[in-house]
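Shown here is one chain on its own, the form predicted alone, set out as structure tokens.
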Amino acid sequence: MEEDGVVRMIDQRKLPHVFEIFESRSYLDTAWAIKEMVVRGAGAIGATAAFAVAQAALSINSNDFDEFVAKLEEAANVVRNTRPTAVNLFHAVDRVLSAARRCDNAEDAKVRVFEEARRIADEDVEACRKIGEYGSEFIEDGDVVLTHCNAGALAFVDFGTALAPIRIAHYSGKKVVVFVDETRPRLQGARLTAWELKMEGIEHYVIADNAAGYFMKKGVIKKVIVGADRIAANGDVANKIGTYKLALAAKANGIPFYVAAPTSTFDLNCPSGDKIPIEERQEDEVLYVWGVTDEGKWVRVRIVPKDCKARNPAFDVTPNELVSAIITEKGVFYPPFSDSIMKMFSKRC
């Protein structure tokens, strides 16, 4: 977001067969834009929201600072109620408002949110880069590391969580293969993780959700890195649907089972993955498929019977038990979660 007050992103909806800029020129635009994955992953998501509020305060006329921030707020519930489990949007809604409630005046708000928003988004391409460096350490020289869903550059600003370790030694010379799970029921890997992987030139296999066991009974994959959502303050992390599943599997393989994810996706008020809110999408998303065919046409086709209804919840959580370790630009938490989790953040208090 430039001080034209529009927020520009990809549309990822049209990746990878499209290279798009959406341009949002309001704080309703930008909330649609999150709702409807125009974004979509926890660090983008967080940043985006930040510009929405950043909008939406640029956009209200009043000298009156106390109706300045009631209007304010009532624009950051709008964007608050567009996808309920990426904890990185309340963050991000919260510290914006905190931003222009410092103020005594609405002219100095409008800078400051701004101002908030940019640096959220700076933050993030810093945490990850540290991310990338701590968790390169546990890739070996001609590793195969599966990953689920996108947690690249397109999700968290720049540099990614899940995929920063593997860029890191990559960049270093080591050779990384990367298997990446196609991620029903929006694909998210077979669009978006493998995009970025051949923009990047590092060795990748796209397989199908259901082929990671099998890869792993064969030991072919050495190491599985997930990215979050969401992080309770006992470990359990909530991820993209099918998430739960690789970790039961790498669990008995014997296959570490690595979380990337910045410390903005830890929710200390959550106290396990119970209390974690799953969003459930439209039933559409599983009954269709969208795709381009060889003429280059967008086509919509169903895939079930006609008639049929489907179930579509967008994420799962992962107990901590079965996490190896979660990587964050503070550096690495080893279990028991619980304890180290509270050390870094009294650390930060």
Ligand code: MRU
Second form
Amino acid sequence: MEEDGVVRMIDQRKLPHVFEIFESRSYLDTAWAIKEMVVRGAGAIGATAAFAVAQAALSINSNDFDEFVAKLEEAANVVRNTRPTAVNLFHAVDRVLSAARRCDNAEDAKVRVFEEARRIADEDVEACRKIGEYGSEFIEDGDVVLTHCNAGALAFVDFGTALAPIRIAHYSGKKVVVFVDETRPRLQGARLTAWELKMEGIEHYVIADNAAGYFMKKGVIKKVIVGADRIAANGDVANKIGTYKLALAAKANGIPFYVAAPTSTFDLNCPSGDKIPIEERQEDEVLYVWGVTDEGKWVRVRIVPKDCKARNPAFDVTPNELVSAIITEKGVFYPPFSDSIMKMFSKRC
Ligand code: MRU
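Please show me the structure of the same protein in the form predicted together with this ligand, now that we have looked at it in the form predicted alone.
To see the whole picture, the full complex is given below, headed by that same chain.
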């Protein structure tokens, strides 16, 4: 978001076929863009949510500061009600609201909220780079790494988390091959991760979600690196649906399973993963697929018999005992996670 109050984001619904910038001129439109996944990915929706509240602040005409704050809180609730799982969104909204509450007049608060939103966006980029540096130590020359969904630059303000160690390893001259889970139903792997890796010239193969176990058992996949949408205080990890199954297969095959996430993805209010709210999205995402013909025409086709129903949980929880390490911008945590997570957050206070 610039001073003009317009939030600009890559329209991720259209990638990889069309690169288009979506411009949102109001906090309601920005909240809609989060809900409809114009923008997606934990860090990206966190920063976008912060800018949505900044847009709301700009639009409130009130000289009474209490009234201004009350209206801002109302708008913040609209933003909170977009997507429930990625905790970055809630942390970001709370941060910008606190910045407003620290002021004593609306004009000052408008400036402070915008500054705080910018800070959140900048910190996100910095955290991703650090994660890349720490995480690249785990990647050896010649590794084949599996990733799921998209925890790349598109899922954050820049650079990404799961893809950050791969990027740094690649820049430093290591040969890395990435196996990209297609990630049904919204195909963030096939559409977005493949697009990012292609742009970077990193060798990759998109695989059907069901193929990962086969390649692990064959000894082809050496490591798994995924992102996270929320990490509980005990190290349980909520990430894109299908992650849990990958972690089980990795454990069964003796393959390290790494989670890369900034500390803004931790939720100490969730003692364990069963307290993490899991978004269930509309069944149409499972019943139909979208794509573009060779002639460039968008088509949506039904792949399930008419009148059949579908269930569509967007995330699952991987229990901490299946996680080899959590790579953050503050360093790498190893099991047992509870103590190291508590220590890291108490140091921050
Ligand atoms: O539903 P999405 O696309 O917003 O889901 C988020 C994700 O892309 C993944 O779960 C990702 O691995 C973690 S977010 C960086």
